[in-house]
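Shown here is one chain on its own, the form predicted alone, set out as structure tokens.
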Amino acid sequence: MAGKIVTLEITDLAFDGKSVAHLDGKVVFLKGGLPGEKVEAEITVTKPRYNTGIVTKLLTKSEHRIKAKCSHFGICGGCTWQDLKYEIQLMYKQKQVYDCLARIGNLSETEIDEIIPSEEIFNYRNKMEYSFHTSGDNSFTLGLHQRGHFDKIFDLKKCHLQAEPSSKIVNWMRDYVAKEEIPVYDVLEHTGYMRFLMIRTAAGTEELMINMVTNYGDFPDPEKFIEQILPDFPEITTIVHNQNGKKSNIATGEIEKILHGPGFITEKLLGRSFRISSNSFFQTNPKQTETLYRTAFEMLGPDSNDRVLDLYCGTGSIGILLADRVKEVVGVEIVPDAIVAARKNAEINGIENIQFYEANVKDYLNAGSQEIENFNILIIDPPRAGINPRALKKMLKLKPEKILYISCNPATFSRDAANIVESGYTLPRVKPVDMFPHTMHIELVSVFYREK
């Protein structure tokens, strides 16, 4: 069946943001179209229980959908939904928190709340990651990925995600590489040297920095770079060098290098300062951001008698947040310069009651030291991939009386959650948080209660 051309009716949309149609009895999942909508269909993939195709024609066109404000849309990989009223949006996002919860966690009980929309739906992403791409024949571009490719990047002119000035830096850094003629990393020959470009900005301070991802080397003049950038973007307040040598294709770097300024920007959250570095995590939508941890305070209801253990802790801000508000904080981190900031952060905001410690979530757990068995607080802010499942099973072993769960996944929630509930635990109510307008991406705020 793979290259037929079908006629499909369009019912739903995919968790994954591909549209949803059937044939035959099969499931199709589609790249474009909308529910509501008749399309003509090319099935490229054949699969016993689903089919996957990509939309050729719109044959009847659905009232919910709009005009994308991007010139990129359905090349890039990054908007799925730009095309889509963000009100409809919204409610299929609530629709992937309860049919992960009733599928996958078997919790259709649990009650989930009205999601709470993003107050700004252009221009809210503080990080973005632009890559280098050689062709082989001197030509590079420098952009995003091609929607469904890793080694396709197209020449990106302008992004609605991430505020100005950061489109006109991409343009400007490609035109200084092409004139310096400074060799682009090929992603298949692990040859080259340009690998990416990442520009961050805090919207509390307006600082911004770009940092430079390269094969090993150093930068070829960097003095000669910044006397040319920083004229033309005085925004900039630090400029870092990144290198990274390994096939590993993440905008990451073993050996880093200040070239200009501190080597950090700091933002603030809700009253507090925190400084983010080159590698560290942070979320990446600010205001939105506020919100969320408002939202996961109200619901968790501190007290002044409370011993909080905060695990995947990143750059300590839940934490640092919470800590005037408990006794002690405790954050657990793998990555060595998130721990270094999460100190620092709590040093800036003058936090006396909380402590950082480096290691894998497993291993601090498998410690089994007496003192970790006092937190009556357990929060969870895990990875896509949600927690695994030896460390769940000590973390559980702690019984802590609530544990506050902070997802950027609901399916690996619905999963961990179904495990949580199993070992004696309520969980009345989820609150879903749009963080990331125009994408299939959803986070959701949960507590769960220790049945007494």
Ligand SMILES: C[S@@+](CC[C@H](N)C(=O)[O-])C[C@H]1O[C@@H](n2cnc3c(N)ncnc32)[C@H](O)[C@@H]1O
Contents of the next structure:
Amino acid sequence: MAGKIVTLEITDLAFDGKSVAHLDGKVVFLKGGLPGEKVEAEITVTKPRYNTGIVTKLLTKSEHRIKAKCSHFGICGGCTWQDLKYEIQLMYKQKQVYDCLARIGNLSETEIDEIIPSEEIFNYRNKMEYSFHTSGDNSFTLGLHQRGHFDKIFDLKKCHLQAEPSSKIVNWMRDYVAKEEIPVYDVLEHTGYMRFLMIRTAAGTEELMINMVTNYGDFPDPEKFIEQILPDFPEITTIVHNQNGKKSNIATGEIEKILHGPGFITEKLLGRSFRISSNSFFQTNPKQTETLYRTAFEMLGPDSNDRVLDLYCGTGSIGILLADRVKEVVGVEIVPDAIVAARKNAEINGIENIQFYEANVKDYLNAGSQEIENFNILIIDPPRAGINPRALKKMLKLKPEKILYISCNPATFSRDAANIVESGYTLPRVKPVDMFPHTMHIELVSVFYREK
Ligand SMILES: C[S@@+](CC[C@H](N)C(=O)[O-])C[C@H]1O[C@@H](n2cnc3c(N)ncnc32)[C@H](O)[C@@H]1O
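Having looked at the form predicted alone, could you now put up the form predicted together with this ligand?
Next comes the full complex, and the chain you just saw is listed first.
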């Protein structure tokens, strides 16, 4: 069957951005194509329960198909839906939330509010991680991953997700590394030096950080580098160098050196200031983050007597924004840099009724301190994998009155939500918020109420 060319009608979009069709009673996940389109496709993999394939020819076009703005669209692993009208992207995201809640969570009675669109659909990101790649010869690329390939990077000329000068810095950097003959990291052989270029911006203050992530060793001639890059990009307010000599291909470092400026940028959210360092999590669509947090607080309805436990707190933004409306907040986060930033953020915003602990949520809950018995509100904002089941059990033992759960993955949210509801909570509604136009990512806000 693999290699066979077939004619298919696309009926849906799947969670990972692929399109969905059916062939001989089996589902086919396709790269390319939009619902309503008739396509010619090559079957690439056959499995007992499904096939995968790739669209080779469009036989009819969907009325919702538009011309993608980006010249890298189709190759780039970043945007999967740039060729689909934005309002239709939103419709499919809404449907995916519905499908996950019904299918995984068995929660078809929970109301799903209409998804909140992103105010900006281009240039909305404040952080991009560009990868260096070489196959061992003298040539290299600097850009983003090719769709579906962890080990293939294409040379990026312009990305429309982060405003300029982001792409211009990428192109400058590629020339600099080539001119200076700085070796590039080979991800398969684990040799070479340059690994990532991260660019972070702060819309509220117009500050800009570049962070070079390399294999072990000092950055060659940093003074010369700074002298050359700053006149070309006066927008850069800080430059940091992180060394990551581990095999895991992530853009965070074990050793950080500040080469220029303060080593952080400051963003403003809902009137407060937040320090963002190179290695800590910060929401990537700042305008929409304000909408997300505002929505979350409206749904939660905080009270001045509330004691709030903010789990997976990152740089502390949710707790800090909530602190003056409640009695006290405790934030827990695993990344040491994020906790340093969270404490600093509380200080620069003059917040005194908040404390932060650097810990794995599971360990913090296991430690069984008396303090944790007193929280009546739980805020949970975990990574995409959702909540560790043992940690969730511990959270539920605290019997909080309300749980505000913010999720970036409707599938793991639905799994966790089913467990929360089973242990005596109601989930009247969830509110999807679109933080990432043109990608399949969906953010959700929800509040669980303990049944009396
Ligand atoms: C989706 S982010 C949320 C951050 C924050 N609430 C915000 O809105 O900016 C998830 C955070 O959980 C942290 N994290 C992941 N696993 C963790 C764990 N087991 N224990 C504590 N924190 C964890 C990550 O470092 C990250 O900062």
